[in-house]
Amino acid sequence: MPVYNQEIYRKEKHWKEGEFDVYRNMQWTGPGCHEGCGCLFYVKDGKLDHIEGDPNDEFSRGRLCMRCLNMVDEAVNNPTRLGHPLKRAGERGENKWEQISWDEAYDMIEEHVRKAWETQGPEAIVALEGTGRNVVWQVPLLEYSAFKSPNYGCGFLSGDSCYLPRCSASVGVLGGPSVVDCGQYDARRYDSPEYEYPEVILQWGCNAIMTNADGFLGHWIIDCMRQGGTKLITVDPRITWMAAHSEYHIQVRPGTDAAVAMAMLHVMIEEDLVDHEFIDKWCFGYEDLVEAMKDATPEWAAEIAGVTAEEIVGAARMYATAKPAAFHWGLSTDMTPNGVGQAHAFMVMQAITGNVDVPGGNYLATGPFGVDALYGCGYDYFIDDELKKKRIGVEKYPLHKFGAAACLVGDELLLQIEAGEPYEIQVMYLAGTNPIVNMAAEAPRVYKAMMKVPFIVVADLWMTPTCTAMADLVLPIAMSCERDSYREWWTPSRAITKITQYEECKSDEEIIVDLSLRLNPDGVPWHDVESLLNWVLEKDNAPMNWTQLKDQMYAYDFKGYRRYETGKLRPDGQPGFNTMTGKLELRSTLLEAMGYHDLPFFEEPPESPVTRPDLFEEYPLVLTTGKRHWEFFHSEHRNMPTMREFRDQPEVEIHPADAEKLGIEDGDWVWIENQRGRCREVARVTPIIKEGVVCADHGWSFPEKEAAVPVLQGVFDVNINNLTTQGVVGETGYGAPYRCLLCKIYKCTPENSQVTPSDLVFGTKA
């Protein structure tokens, strides 16, 4: 056994150093990502001196991307933070605000909540968050909890094109969400004996090392080619790394993959590569899905698509043949119309080959110990039946009634602030979200709208473009080391607990318990953050609350593989799946039910080559959006020297056949146009993009320009949301086209940027 230096894998919560108080602790944002990754955090004098890997974290085992890396000097302890509550002092978007205490902010929020409550009741009261991470059920809840409202939100995020399309079909197929497994459910990890590498894994529309998504960190997948000899299939319009070390790369045209997912499964079918015994015990509508797939050739899917029949047909022998095979599946599953079909095909392809709940294949993934802490925590515990008929747009889209989140209907609520019916929205708070720079598609249409919305609160961590335009009161947030909390996804349970205080700033946790108490204070089963965090376990019967998990800081609630043999899926303890028909539903009788598609399918884009050939004319490059960075997540971090040093200015990606036609040079500033808007982005002439499709960042303000409106970080002239639709969804609402849609590039000149996206908005000229 090698012997280790105990001073560096110290497993104790908290040390003497020298001068330094180290704590291990984690780190799950914000600012940051979905992950959760385990840190020493080095304080002194009560402040935040550097943070390292925690070699003995059994989720990241010592590994820190540069985000965490950069986040003491740049984050943690930057001047600029917010550290007050602030009080708009002018008109919105003059950034004049007055310093006001905790007190005087809670008695604004208050005065605004019991007026909608009068006036319209708590419907009219809306909370809205980001990629859900640091508080992915605290806003919800207090949603549920103090506001009394069912209208919780994603940050107009049009059809909530964020593992929601893919989730809500889980639902009904699977009976749960389908996460890769590289051994993380279980704290033995690789070294369990129940344990096999994926012989292969097929990544869809991902790029996991830079997106370490969902709790998903994108070097396990890493770990599993170095020490289990783990082959790559990846589907992606773009050369990522992965791509690169792939034994397939399908470069797809974006918004055609349910097509190639298809002409898979019709191979799989046509030439028997299929696992017959488990389908016939634990498969619903094999048959149908065979007549389904009939006609879906890899010659169809590759004219469609851009590709080589040979291609498709290879990758869907390779991942067929595979025991164990692992399918990893990205955001771009749910940015397009399409996303549920699509989403059902992945599904259907993993169900097939035997690869569901096995080892190295697909966990279905639940949190442990069965507690409910992600969108739907408290809604069925506080909203009463006849409130939930008032959650925006479910009853036109069933399946967000019916799928895996309490969330109303983005695009919906749009439409309702618009046009004030059948109600009004009265008071809107927003956490964790910069809708106008970064979520919401059509970004200056819901500019527009946002404005429309009498009370405005934001809590957050900087003076954002959202803050500034519209936010009426700024709340100041605490991020991950300044803060008590627990959390999930999926696995394993975790704690961290509050090692440093950043001048007045409050967790989203204390602003549950210190609104809550105000508002509701009969109605609420806690007092303090303390009781809060208990409730939130104990409220599932988890065998431990969070004062005893803080202390050993997480916990995991691994119950083995092939759990459908042994009733481990279902709350009836049967054998089986968690779905109306106790099996994997390779025709959903759930879909059925609501009206849709009930087995895979393939619908072009709304706006396609193919779709709207008039309009491929004029705008004959595919746009799709939102490629991944080292540097920043989202909208973050563009406030932070070094990575700005790193990435100083937004691209987008073209191919060099492309740039020469349009006599585009590497480095100009270029002009991104279509019907709805254009903005301006930095041109990176590279053969890394499939020809014809162009690939633009988004997420860009800049911090360093001047604040206030008209100018407002110049968001909206680099804004890739004003090309974006709000309102073109899938049939089941769940889906949008962020990633396929058209455009045209051209250079910028003095003349052709005389008016700006900026000018358009606030006009300032005609």
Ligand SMILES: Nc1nc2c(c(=O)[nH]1)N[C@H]1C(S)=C(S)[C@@H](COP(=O)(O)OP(=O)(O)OC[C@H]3O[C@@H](n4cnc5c(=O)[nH]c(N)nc54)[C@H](O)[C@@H]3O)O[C@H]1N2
Given for the second form:
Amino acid sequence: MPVYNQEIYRKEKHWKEGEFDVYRNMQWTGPGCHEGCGCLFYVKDGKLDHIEGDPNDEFSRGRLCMRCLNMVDEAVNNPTRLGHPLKRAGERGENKWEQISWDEAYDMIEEHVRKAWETQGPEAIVALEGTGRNVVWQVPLLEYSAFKSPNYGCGFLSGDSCYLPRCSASVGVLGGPSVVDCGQYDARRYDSPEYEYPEVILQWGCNAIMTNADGFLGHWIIDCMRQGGTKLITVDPRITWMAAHSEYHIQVRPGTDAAVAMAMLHVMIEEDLVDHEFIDKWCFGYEDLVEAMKDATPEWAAEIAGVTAEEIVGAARMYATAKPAAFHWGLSTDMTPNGVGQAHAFMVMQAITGNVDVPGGNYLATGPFGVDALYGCGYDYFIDDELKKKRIGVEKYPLHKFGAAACLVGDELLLQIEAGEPYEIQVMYLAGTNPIVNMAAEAPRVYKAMMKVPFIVVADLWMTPTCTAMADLVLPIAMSCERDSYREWWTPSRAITKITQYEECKSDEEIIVDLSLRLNPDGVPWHDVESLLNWVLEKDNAPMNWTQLKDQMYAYDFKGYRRYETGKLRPDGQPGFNTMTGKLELRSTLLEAMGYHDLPFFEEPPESPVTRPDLFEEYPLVLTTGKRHWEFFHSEHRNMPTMREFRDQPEVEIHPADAEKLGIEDGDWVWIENQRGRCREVARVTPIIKEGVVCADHGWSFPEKEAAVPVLQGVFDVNINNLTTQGVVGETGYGAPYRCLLCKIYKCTPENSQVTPSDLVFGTKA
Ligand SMILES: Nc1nc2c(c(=O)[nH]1)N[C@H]1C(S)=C(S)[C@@H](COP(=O)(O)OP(=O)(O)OC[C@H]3O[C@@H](n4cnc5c(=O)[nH]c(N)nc54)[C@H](O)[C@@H]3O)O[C@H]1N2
Ligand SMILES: Nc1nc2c(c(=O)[nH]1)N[C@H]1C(S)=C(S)[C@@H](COP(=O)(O)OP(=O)(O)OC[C@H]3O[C@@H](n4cnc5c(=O)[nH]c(N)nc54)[C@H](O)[C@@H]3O)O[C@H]1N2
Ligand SMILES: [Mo]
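Next up, the form predicted in complex with the ligand in place of the form predicted alone?
After this comes the whole thing, all chains and molecules, with the earlier chain placed first.
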């Protein structure tokens, strides 16, 4: 670690610098992202003035992204943010609001919750959240402790298609998720004598430098390349920066990844590039794997994926012979019904090459002190077993009980709301999710269903289209520097400390305390945010309380490498992996016990040129959706002028050869359409996308447009989730086709734009 000027970059938590109070602290939503980066917060007269990256933070090392750097003026000090609880004054969608006090807001919630308890039972209360911002453990804890309901889940993310397919599969195979080792588990980072740089990082369906997803910062890969000479392999239908810097770039047809992965396994096995010592000693089911991969030849996969057999063979050899090699898997793994089968192949690749839990390989990641065993959703001490059985959809899809997050199945919740059977959902609490703009597949259908729920509370930073369309009560939420909190995503554990206050905003943590003390005063062991955070840390077996963590800011808990040898992976302290057999299960007995594929497998997407040649005739392009951009985090940041200056409109990437055939030019507004619906985006004609494939943005709305229905910030006109599906999931219930559909594209004209998708949703035109 370089030594910084200690006068400027000091290590204490707080100091004075001229007219500023400077605080070292973590930034971790809102506004949103997956990370907690170390920042210096410069405060003047109680108001945040500017921030800088903190070079003394081992995690982010002083680097910040454009969204964080822009956050002060356009988020924290933005006068259009929510500052007071608002009660709906007109009809839903009219955007008429009455400012009320927190007491009145809580009275409303209490009345509806008690009514649900009395008329149906707590299960009629549902709490939904979005991705892992710093509203992750908070929402289930509120749901369990205050509402006493087991029904917590994601905001209609079909197939729970983000991280959960990967992580749930990993519970059966490795005993938990694995993450590329860039030294992040050890506070000494690259300077640790034990650390080795990966010789190769294989990046699969992941764009780490843009996304910094899941507690992993993309620039660590650049660190490895610069400091350790790490080489890259990339599997992606688009030429990303990473792909352009790779030795092999395998440009797959979306949704065919498992075939390519199986062929790579086939090559490794056939050419005997595997680590027999590790397999013999620590793995279960190798013979079955060999048998199952026998026919998965590179030629077979190349034909399916639209790549060459040579690149599959070359990439397989390069990964398998590198020591160590690391495997970085992205969201595209999850966004297909084949997600679990694909994830299984990826884990097996890490295993048979001997790259699990070794320096510079794939580290088996848990929270520092055990919290994330259930991905932060394990605090269900308040719910008895009978109630747990009432979690919607988990009897049908039991992997949800064992998986990485014990939550309800969103696709099944949708069916239940639509049918009103077996009972009606009476109360919905949304925090950190904006479903009809972004998370929900088949958004128009989800919108109509949600409108049937009699009482909806949205806790957010802004008046989003979801608030306007359906909220009965909107709660104003504190941003990161306005909250005391505790958060980790793998490592390190972090304390987030309150520095400023905005209007009447409350943090998600304060709301848990207030509502649980109102609704379940005898059932909860806390009385304020500090005692709540102490309780959470205690449940996580942390060796310190909140006040101590706050002082030291973060805590590492590195337990060394090859923990299968030292007994540190299993609760019983025995060597081995935390799986049913105690071995790394190349063939998963957990998946077998549930009647699922127990070995890696490939299935064509449900709507592909191969499975649906009939549809392909009318919709001749393969559609993948939702690649990320620097400027936005999902639906967020569209209201920030600087971000819009960089990127003003939703775009769909299309290859020049396809564009030419369709008479489409760069910059044209086009309709993207399939049998479920359409939306419009701007064509970006570019050779970086595979021919025959288009990639459309997600998460768009135009905050500058009219908020009230039927405009609703234009959200349904540009919503790529008009084209996605609900209920088309993998056998386990995990994985849905957000990234492997079919569509057609044509230029927008006045004639073909007379009836818009919004008109169809709101019935404004026949
Ligand atoms: N700036 C920013 N960062 C984010 C987010 C954000 O909205 N904005 N969202 C966060 C969230 S919740 C998540 S889950 C992560 C996602 O993080 P990543 O997985 O890293 O990112 P994506 O950009 O969604 O997708 C990665 C790549 O998948 C490729 N791809 C598309 N379809 C396929 C396919 O079928 N197969 C393969 N192999 N590749 C395919 C795309 O071309 C893209 O380059 O990012 C997180 N970080
Ligand atoms: N077609 C398509 N759809 C996708 C994707 C895709 O790739 N393609 N990606 C999917 C994925 S991977 C994911 S994870 C989902 C993400 O979906 P979500 O995580 O639901 O993201 P948003 O819709 O942006 O909603 C987040 C809301 O939380 C608010 N917020 C931010 N910070 C806080 C906070 O601290 N507290 C509270 N209470 N609110 C806060 C924001 O203002 C915003 O309104 O989207 C999914 N949708
Ligand atoms: Mo996600």
